[in-house]
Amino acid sequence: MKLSSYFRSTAAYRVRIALNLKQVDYDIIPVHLVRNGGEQKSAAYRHKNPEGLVPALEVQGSVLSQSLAIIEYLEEVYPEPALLPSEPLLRAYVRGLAQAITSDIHPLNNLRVLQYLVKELDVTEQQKLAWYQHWVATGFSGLETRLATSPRTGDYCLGATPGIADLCLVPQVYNAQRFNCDMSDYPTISRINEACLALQAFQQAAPEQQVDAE
């Protein structure tokens, strides 16, 4: 099993955590998203993954794309430890938490979006930072309220074990901190993030632990 990954990619970070939690052996294929205009744009990589994004998981002669699809594949093939609860209502709940991050926050702050703001719309670095921080604050505000008020929240987004929502939360917090987002308004998010980072599976998936870390 081979994972095309970039050490700072939020989406690849999610998949690395899932693989580690499930103790699945995999090899990292580094794809530098900035060097030489972005290695993900090369013909060789686009032949593998036409979307030109990371992560991409090569398994049994297939190439899987999109982090949540990859994570759900891993959940089906390696059911233990479970990343999704068995009860349908709870499954929908944690999927909603995950998608609040992967659909509402992350796409607006993806590297290619930030590059477009600077290169095509000629925004300043300060304006780019303001954009990033605005959309993180907008997304984290609602997520914090939901997590802080839900009886389903425990040490992690759902109860006492990390799951799919936590896999999405930790990489987003990492990037928010990179861009100097003020996390003081999100104590529940911060607490869950710290609980996750105490686990070896999360530590090993961290950007600074990757073979292509700079």
Given for the second form:
Protein chains: 2
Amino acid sequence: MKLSSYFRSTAAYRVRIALNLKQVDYDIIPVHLVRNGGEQKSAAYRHKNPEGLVPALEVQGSVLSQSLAIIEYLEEVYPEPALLPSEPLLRAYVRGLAQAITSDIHPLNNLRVLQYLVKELDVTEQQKLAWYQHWVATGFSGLETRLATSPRTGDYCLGATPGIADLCLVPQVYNAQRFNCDMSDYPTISRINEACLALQAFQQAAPEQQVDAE
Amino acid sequence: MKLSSYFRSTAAYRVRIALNLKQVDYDIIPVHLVRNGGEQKSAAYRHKNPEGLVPALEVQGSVLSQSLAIIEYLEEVYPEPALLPSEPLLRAYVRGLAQAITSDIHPLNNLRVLQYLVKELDVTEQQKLAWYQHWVATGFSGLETRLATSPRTGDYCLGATPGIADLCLVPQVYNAQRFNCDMSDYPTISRINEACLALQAFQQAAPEQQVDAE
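Could you give the coordinates for the form predicted in complex with a further copy of the same chain, as opposed to the form predicted alone above?
All chains and molecules follow, beginning with the one already shown.
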């Protein structure tokens, strides 16, 4: 398997954690999202992934895109250790937690959006930061309430083993810290983040551990 | 089942199509996203769904959130007619198509984001429209390339039956048309959209058919 990845991409970071938790061997193909106007926009990369985004996973002659689609694929092909529980209502619960991050926080705050704000809408650095922090606060507030009040929450988002929600949470917290978001309002999120970061699968997926880290 | 829905919410629209395709009975609980500052932000609604977003599906004493998590739940509990194929690579493919809409287009263009642009960043109506159309064009370009070139494409996104990608595509096209996006560059998307709209399950899920339509 070959994973097109950028060290700081939170979407690629999620997939790296999943591959590590499943102990699947993979090679990283670095795609630099900034250099040369963004290598993900090149014709060569778009030939592989027409959406022009990372991550993309090459496997069995196919190229899979979209982090959660890739992670569900890994779950189906390598069921152990399970990243989702078996009961449908619980599966919906953890998918909901994951998507609250991947659909409601991350898409608003990724590089291409911040670039559009600056280049097309001429926002100041302060406005850009406020935008970033607003969507993190909006998303994390809901998530904190859910995790702090649910009896399903354990050391991790669901019980005693890390899963699909955790591997979305950790990259988002990493990113939020990079943009100086105040995490003190989110003690449950912070506690789960710390528990995950104690695990080798999460550590080895971290941006600073990547071959293309700067 | 009770679905908290707003007639124009594309995320709720997806779930309505899935419920109709599965022929599952459900009641709509209208949540007005504009009136009174947005009923989805009320304490009563947040008690049900801390994220303060529609849709939410009440089922078996649980409240499920996030449209794709709800749709995957329906697929697991009501397997027929199937909204996903059985083979893992194909499942990843259609999930990737769906998420290219639900993670890369819709989150940037929904109501709360457009409201932020106007209220906090003071953008003009023209800039707001350009923002909307930019993200639709970016997302639909990749999707059109993928659908136009894949041998997997049939009357629908995957072969001869509507599935998870189609029920994300149709609401996004509806929304794009509402914002005057030029669809002429996306003939494959348009063709699939028309094929879906010929089906009763899609027709009955349409915004103008809803009890809270205006």
